[in-house]
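There is one chain below, alone, in C-alpha cells, taken in the form predicted on its own.
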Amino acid sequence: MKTLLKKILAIFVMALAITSCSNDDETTSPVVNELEGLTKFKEITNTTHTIELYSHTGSTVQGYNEIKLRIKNNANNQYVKNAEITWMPIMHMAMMNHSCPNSEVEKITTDGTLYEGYIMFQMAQNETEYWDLKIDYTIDDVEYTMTSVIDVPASAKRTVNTFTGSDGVKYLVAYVDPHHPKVAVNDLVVGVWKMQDMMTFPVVDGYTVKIDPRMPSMGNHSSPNNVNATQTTAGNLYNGKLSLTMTGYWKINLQLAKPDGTIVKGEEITEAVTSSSIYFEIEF
C-alpha cells in the first residue's frame, strides 16, 4: 500500500513539474537580438536624435546595399518604435546631381526598433564626386530631417550594369545575391530598374534576366541547371538559379528580355561571341 502511495505521489509531482515548465514556456518570450549579424557603419546626429545605420558587412559599396537603421532619442537613450521614415540618396557631381534605385523604408517587426530598405548605388565616389543620404522622419506628428555623406567605394568586381536599351530606355541591372557563392546551384537574386528621371528609378516589372555563367580561364565553359531570373511579384527583385561547378572566377553573362521576349541588351554566347556586353563578375 505504501509503495502504491509513493508511486502515485511521484507521478503527481512529475505531472506538476511538467505543467509548471509548460506554463513557463508559454509565458516567457525569448530575447531577440535585433542586431545579430549586423555591424554599424554610420551615425547621423542632431540635437534630438541619433540615426544608426547598419549592414551585414559594416559598410556600403557600389552596387546593391541592404541597409537597416534605428533612431535613438538623445534625451533618454531609448530607441523609437513609431517613426515614419523616407530617404533620398544623392550623387553630387560637377555638372549635376542625381539619385539611384532605392526602396521604401519599412519597420521590420511591430515591437522592434529596426527599419530596413535597400539602396543601389550605381556609381562609386571619387575625389570630387560623392554620395550623401537625406533621411526624413516623423515621430508623433513632428517632422525631422538629417543629411550626411555616405562612403561608397568602388566594387572589386562588376556588380552593376547601366545602359540604354534598344528601346531607348536607360536600365540598371544589379547583382544582389548570393553574397557567399558556393559550388552548388545557388539562389540568384538580381535587381532591375529604369531611370524615369534623374531622381526617380522605379523597378522594372515582368522582364526576364537571362543568365549564362562562364569560366573564361577554363575554356569559357558553362554549367548545367541554371534558371533565368524572373519576378514572383511586381515591384520586387528577380529570382533565379546560378549553377557554379567549381571555385574560381566566373563571368555571368546577361541578356535583358522584355515580357514579349525582345532582347533590349546583351548577347547570346557562341563560339564567336565569348562575352555579353552586360555581365556580373564573381570569384570565390
The other form holds:
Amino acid sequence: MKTLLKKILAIFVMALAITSCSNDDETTSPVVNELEGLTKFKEITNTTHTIELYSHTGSTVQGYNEIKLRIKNNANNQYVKNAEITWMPIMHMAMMNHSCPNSEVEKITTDGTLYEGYIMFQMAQNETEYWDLKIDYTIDDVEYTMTSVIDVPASAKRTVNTFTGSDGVKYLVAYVDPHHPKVAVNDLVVGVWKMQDMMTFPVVDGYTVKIDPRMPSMGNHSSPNNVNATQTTAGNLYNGKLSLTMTGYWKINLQLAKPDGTIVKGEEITEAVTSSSIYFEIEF
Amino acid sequence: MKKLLLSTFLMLLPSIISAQDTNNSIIKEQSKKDTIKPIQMQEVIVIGKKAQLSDKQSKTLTSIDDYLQKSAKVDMIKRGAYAWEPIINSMPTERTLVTIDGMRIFGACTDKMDPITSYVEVSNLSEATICSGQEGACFGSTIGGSIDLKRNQNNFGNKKWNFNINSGFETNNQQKIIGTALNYTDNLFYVDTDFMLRDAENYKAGNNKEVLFSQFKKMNFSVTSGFKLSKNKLIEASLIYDKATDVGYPALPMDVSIAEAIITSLKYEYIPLNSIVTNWETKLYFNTIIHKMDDTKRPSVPIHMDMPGWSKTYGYYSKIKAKYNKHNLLVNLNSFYNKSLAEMTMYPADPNENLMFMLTWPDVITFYNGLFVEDNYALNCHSSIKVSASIGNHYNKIESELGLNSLQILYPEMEAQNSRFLKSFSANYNSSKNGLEFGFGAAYGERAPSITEAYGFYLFNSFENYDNIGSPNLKNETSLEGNVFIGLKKEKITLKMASSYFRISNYIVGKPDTSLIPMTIGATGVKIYTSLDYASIFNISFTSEIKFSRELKWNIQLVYGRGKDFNNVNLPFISPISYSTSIAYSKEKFSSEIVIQGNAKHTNFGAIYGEDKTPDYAIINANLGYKFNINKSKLITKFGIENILDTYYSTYSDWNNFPRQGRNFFVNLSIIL
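Could I see the form predicted in complex with its partner chain next, after the form predicted on its own?
Then the entire complex follows, led off by the chain already shown.
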C-alpha cells in the first residue's frame, strides 16, 4: 500500500514537472512558470535584442496597465537577466506631446527573466493621436534603446479621472483592482498621481480616496462596510475595501481628500446628488 | 394587567370547532384495551375521513386555511386569497412547527408566500392536531406550538371500491372546484387516490370592489398505498403532488407564477402483540419545493425581478408508543436535512446592462437531529401528569461561496457553519372528574433562528417597508411558558376557557440600522435581525357549546391576545378581541347554521412593525346542507352565503390592510358512489 502511494505521488510530481516545463523552453527553473496567466501583446525588435511585452489580458487599454517584459538576445535566443531598464510612454498629440503616470521597471525575481512595472494611460488613442513606448536598457554597461507604438483603445467603462482639484493641482485617479469583481468584499486598489509637468507624474502621498459604490439602475442602492482607499507606504498605490452586494453595473463615486481632510474633488452622494463628478464604473 | 382580567371576564362564550380526543389507532384489529385514556389537551379539527369530506362541516370544500382558523389557537396572516400563513398563539412561522403526518417541510419562499399548509388539500387530510406551546415539540423545536396535518388513514378490510366526486362553485371569485377520490381496500392492500383542482378569479371585497391580483389556480394529487406485511406490520407509501400557478398576492408587490411541491414518504408500522410497546412507527420522507415569484403582470414596478426559491428536505422519524403500568410513553427520534436556496435577479431598464443577481437565501443546509420523550402518567382514574423533554442538535452550513461572501460583507468574521443545541421541557397536570376538567402546566423551550433571520440578504418586507438582513450569530430564542385551562363537559353544555402566557427571551425581530441603505427601490430602510431582551405574549380563549335540544346547538368562541416587548412596545399580529357565535340546527339529513363573526377594534397595534389601527368589523354567514341517499350512493349538498351584508372590512392580520372577501354564495357537492 505504501509503495503504491509513493508511486502515485512520484507520477504526480513528474506530471507536474512536465506540464510546467512545456510552456517555456529554456530559462526558468523547472517548477515555476513565470508566464503563468500572462499573454504576450507586443514584440519589439532591434538588431541586437527582442523585447516581449506581456499583460494579463493580452492587450493594453486606457487606464492602469500592469506590464511585464523580458529581453531576448537575438544572437543566442537567451533571455537577459541583468539588464537595467527604464521606459517612457509618450502621447503624440497634434499640438504637443506628453507622458503619463508610470512606475520604475524592476526585476520580479533575481533568477527570473521577467521585469515589471505599470503605465497608466490617462487617455485613449484616436485616429490622429497615438501612444508610443520608449524602452532604454543597459546590459553590461552597454546602452540600448527601442521605441514602438502601443495600442491604447478607450476603455469600455470609466477607469480614469483626470481633473484639476480645488487646490489648482491637476490630479489623475485610476482604478487598478479588482480585475474580476465578485459579490463579496473586494480588495480595492486605486492609483493617485498628479501632473508636475507634461512629462512628470509622481504618486500623490497621504491622501484618501473616499468611495461610495452605487447601483444607478437599482435606485442608487449602496453597499455597506466599504473602506476608503489609503496608502500603506508613500509612493505606493492606495488600498481599500469595496463591498458589492450583487452583480451588475456599479458606479463607484469618489472624493479625493487631502491629508487634512479637504476635499479637492468629488461630491458626497445624497438624495439630491446622485453621482459624484469623479467616479469609476464596473460591470460584472 | 387589569385589562387582561377584564377581558378574561368578558369572555363568556364557545366554539365552532369540533374538538375531540385524538385516538390514533390505525389498524382496526388492534382495538385499544386501555382502561385509562390519557387526557389530551390538543385541539383537533376534523376535516374528513378517508377522502370523504366530513358532512359535519358547514363548507366541506373550503381551504385548509379556513378550517384551521376556526381554532381558538390559530389565526391566519393573509396576503391574498390563497396560501395564508398560520399563526399559533399569535406567533408566525418561525416560532411554530407545521408538519404533515410528522414530516418536516420548509417553504421555498423568502416572503412566506408558501406556508406548508398551501401544499396540501382538504381532500388529502383527515384532521389537524393543534398543540399549544411545548406540547407541540414532538417533531422538533417550537415556541408557539404545532399543527400536525394528518392524512387520511385507511384501513384494511373487505374488498371494496369507493369513488367520490367533489365539486364546488363560489360566486364571489368564480372559484370552481372539482375533485375526485378513488379508494380500494382489501385484506392485504389499500390504495387511496385523490385529485382536486381549484380555479379562482379575482375576488370582490365588500361593495363590489374588485381586489386585483387575487386570482389563483391550484392542482393537487395525492396517492397513498398500504400493504400488510403480516398481522401487525404495515408498510405504506405516499405521494402528494401540488402545483399552484398564477397565484396573485394583492397585498404584496409580487405574485407567484408557480409553486410546486412533491412530498413523498415511506412508512413502516409495527404493532407488537403483548408487549409494553404498543406501536412503533418509522417513516422516511423526502420533499422538494420550487417557488417562483413573478412581477411581470404588475402594471408598474420600479424594476422587474425574478425571485425563485428551492427547498429540499430529507428526513425520518421513528416513534415508539409504550404502555407500562400507568405510564403512557412516547419516544420520537427524528432528523431532517434541509437545503434552502433563493435567488433574486433584477432586470435593469437598460437591456445592455448586466443583470443584477444576488442570493437572498445562500443555499443553507439545516441538519437537525432530535429526541423527544413524553410520559403521560395516570395518577388515578381522573387525573394525570404529562412530562416531556426534548434535545436536539441544529446545524447550519452555507453551501454557496457567493452567499457566504455576500454575508461576510456585513459579518467579516462569520463562518459558514454554525451548530446549536436545543432543549425543551414541559410538565402538565390534567384532571377530569364528573365533567369538570382542568389542567395547568409549565414549559421551557428553545428554537434556532430561521434561515431568513440568520442568513436572509436584503429581503423586502412590504408590511414594514424595510429590507431585512439576517444575523448569523443570533442567540437561540428561549421561551418560558405557563398554561391553564378549565372546562365543563356535560351532556348539554361544554365550556372551556384556556389561557397561555409566554415569556420569550432573546426575542428575534428586525431592528432598523440607519447606517445601511436599502436595496429595494422605495424602501424606508434596512432592518437587521436582533434579539430583544424579552417579549411576552398572553392569549386567552373561551369556547362553549350549548345544546338546547338534539337538533339545536349554540356555539361561542372568544379569543384575545396581548403581546409586548420588554419596553412595552406592542408586537405585531396579536389578536384583538375576536368573537364568533353560531346557531346550528340539524335534523336527520338536513343541517343549517348561521354564524356571526367579528373583531373588536385593534388598538394595541405594533406601529414599528408596520401595523396601524384596524377598525372593528362583524360579518354574518349562513349555510344549509342536505344529504340525499340515492340507492347506495350519497349526495351531500352544502349551500351558503358568506358575508351576507357585503361588509367591506379588513382584519388585524390582513397584510397591508387589504380588504377581505365581500358577499359570496357557495355550493359544495359531494357524491359518494
